[in-house]
Amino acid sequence: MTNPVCQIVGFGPGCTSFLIAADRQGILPELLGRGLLIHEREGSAEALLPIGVNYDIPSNSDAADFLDGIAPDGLFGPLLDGPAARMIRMAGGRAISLQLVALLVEETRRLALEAIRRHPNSRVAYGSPVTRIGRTAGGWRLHDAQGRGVESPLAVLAAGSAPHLPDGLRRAAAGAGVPLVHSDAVLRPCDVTALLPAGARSIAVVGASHSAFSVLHKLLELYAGGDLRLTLLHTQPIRRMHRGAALARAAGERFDPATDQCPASGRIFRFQGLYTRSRLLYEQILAGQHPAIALRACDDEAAVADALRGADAVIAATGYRPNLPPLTDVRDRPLAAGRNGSAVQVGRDGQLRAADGGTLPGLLGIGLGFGRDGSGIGEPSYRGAPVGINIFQGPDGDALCARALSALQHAAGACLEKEYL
């Protein structure tokens, strides 16, 4: 295998998502020919469908959302008539189970494999960690736990985020004798009692967003008829989403039209609002039909430890932070990457910035973890990284596909054939 001229790492579904815009543009017959490595910690395929959006929760996205993008006479046309295609189109414009949606990445991934196979130039490293990236005159080059390193002139950062804990939730936990969990392993398929302490009724949440809203329908659910206590304690406000100015206002929802509205949908709150069943729930809440929930605001640490008094535990829906290898330049010193709130800044082209604010060359940015500025896409007043598969494979992807073509058309040596344009 000749150096490749794309690296990606993770082979989850901002990878996948990337690809399936690539397929739709036309470049991806050039990338797999050209050299398509995609470095994966996993050791395997198969070990992969257990986690990335694989949640036991539905989904905050219409069913269509996540066939959009597919191009039906390209490489992932066969998809569209797959058997988790078929279930996620028979559910229209309702929710899905996100476990339909890992079915449908996995199935992503075996056709991307297949494909890959087809090429010598390109290959998936498994158990491959990348510890480290480093800027070098032709690009980037990644580095694995084996000391290895790969150049090639573009690098594509896919390998999503992990579980974020507040220090100040952890020393209030802790202050107060109560066990810690995420959300994240909540939501899984998985038996929840037994990541709880035994006889657990007393149990506080933490957050205002779909997840934690998600764990109080898991727990409604788990014990269902018992005694139990639910206290859901926040630190921002709890905002509905609302698909409209006029219906945000009938509803009451208190918000900023020049702020807090999305300029690509028209949406109030789209990426911080409460979303189907999570918004039910809330304010079936506020209408006193769930007497074993209480909402309790908490303004600072002190108020949260309070609350924590004389609880069996608390379940954190705090967020994900990126999965970001160490960054350095061309002389090998430390790069720091900017921030949009909690993700890592990526610009319109796709491409990471500097914390300075300048643009990272070739370093590339997708999925969970990394929030594009100047997309439209989202309300301006949210601070973080815009979720959806839709997103992925849709504008973002298609940022991305545009910096890729110039790096194809360079490798080339001139442009490419209209085909791939």
Ligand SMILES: Cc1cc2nc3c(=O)[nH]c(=O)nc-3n(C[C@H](O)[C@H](O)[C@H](O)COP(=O)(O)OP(=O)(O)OC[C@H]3O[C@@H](n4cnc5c(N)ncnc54)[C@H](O)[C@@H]3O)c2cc1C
Contents of the next structure:
Amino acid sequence: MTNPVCQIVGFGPGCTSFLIAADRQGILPELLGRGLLIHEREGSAEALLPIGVNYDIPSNSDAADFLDGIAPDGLFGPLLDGPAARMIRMAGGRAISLQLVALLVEETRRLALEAIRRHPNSRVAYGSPVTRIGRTAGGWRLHDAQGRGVESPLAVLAAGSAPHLPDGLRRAAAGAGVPLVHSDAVLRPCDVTALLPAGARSIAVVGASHSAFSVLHKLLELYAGGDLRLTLLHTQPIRRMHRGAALARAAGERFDPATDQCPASGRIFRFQGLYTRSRLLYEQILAGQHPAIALRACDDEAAVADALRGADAVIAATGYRPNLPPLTDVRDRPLAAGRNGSAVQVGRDGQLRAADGGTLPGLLGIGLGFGRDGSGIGEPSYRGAPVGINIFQGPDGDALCARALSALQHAAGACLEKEYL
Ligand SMILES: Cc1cc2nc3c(=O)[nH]c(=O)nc-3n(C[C@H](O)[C@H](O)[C@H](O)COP(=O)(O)OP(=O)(O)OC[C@H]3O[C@@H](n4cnc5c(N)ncnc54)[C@H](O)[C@@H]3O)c2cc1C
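Let me have the form predicted together with the named molecule next, following on from the form predicted on its own.
Let us now look at the entire complex, which starts with that chain.
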């Protein structure tokens, strides 16, 4: 295999979304022909099914969102007639189980693999964690755990994010002698009782998001009829998503039309608000229909620590942080990536930003953990990355494809004007 034109870190939904966008934009055959190398740290395709988006909860996006970006006449077109897509389509505009989405991603990976096998310059390297990414004169060199390095003009980071437990919460839980579990573990298809101390009945949940309310749901189902005491501790206000300003007003939501409305969709609190089952549970709690659940607003970490005393366990829905391998510049010196809230900052063009605001040419980011600036998606008051497979497959994927097209044109010898490549 000659040096590929493009390498991707991670074979999860971020990666498959980029491939789906590349298929829709008509550049996938060229990309595969000129060499695509996907590095995946897991050892096999089978090992990917239980991870990624495989959560035992309903989606907070509409079912149609997962199918809209797939080109019917493209390489991934057959997905639309496959079992996962048919089940998803039946749900119309409603939420669906994320396990169905995991199956759809699995089928996407299978089609991608079949296509990759037809191209001698392309391959997927399983069991290949990327440990460092170094800038070179002509692009980026990806180093793996075995000490091998491969260079390409384009590198796409799609390595997702890892569950985040804030230090203050760790200290508070340790100080109170209360076992601490991240919501990620609880929301997977699993036996939740095995994660909690035997007989745990007084459980604190920290957070105000879909994940926090999904945890409450799971615990309610699990201990139905038992003497359960759940306390939701939140340092941020709890918001609900509304499909328009009039609906938000009718629901009594307090919002600022200038900063809390998404210009792209008109939704209020598109990324900060609760959707579907989580929103309903919140409204039921407010209406007093769940006496086992108390909501407790905490001003700061000290108040959270105070509230943990006496709990049998604490489940933290405290979000995720990007899996970003260390970056180095052309002289092998550490290179700090820019941040967009808790996410890695990606410019409008899909390229990563350095901490000093400069562009890292040819280094692209997509998926959980990357926030694309200036996309116009999401309410301006939201500090973080617009997240959703529809966004990865849609506008984010399109931005990456535009960059990839430049690299492909350059590889083909076409004039690129003042491009870095
Ligand atoms: C609880 C929860 C609910 C969500 N609900 C929705 C929803 O309803 N709708 C929606 O559209 N989105 C949802 N998302 C967001 C998002 O779609 C999923 O998190 C999705 O799994 C993100 O895909 P990803 O590829 O970015 O990351 P991942 O799924 O984490 O995949 C990253 C891949 O990279 C690999 N990897 C990591 N590091 C390395 C490395 N150094 N070298 C090589 N490989 C590496 C991993 O093994 C993995 O296979 C949800 C997320 C969470 C956490």
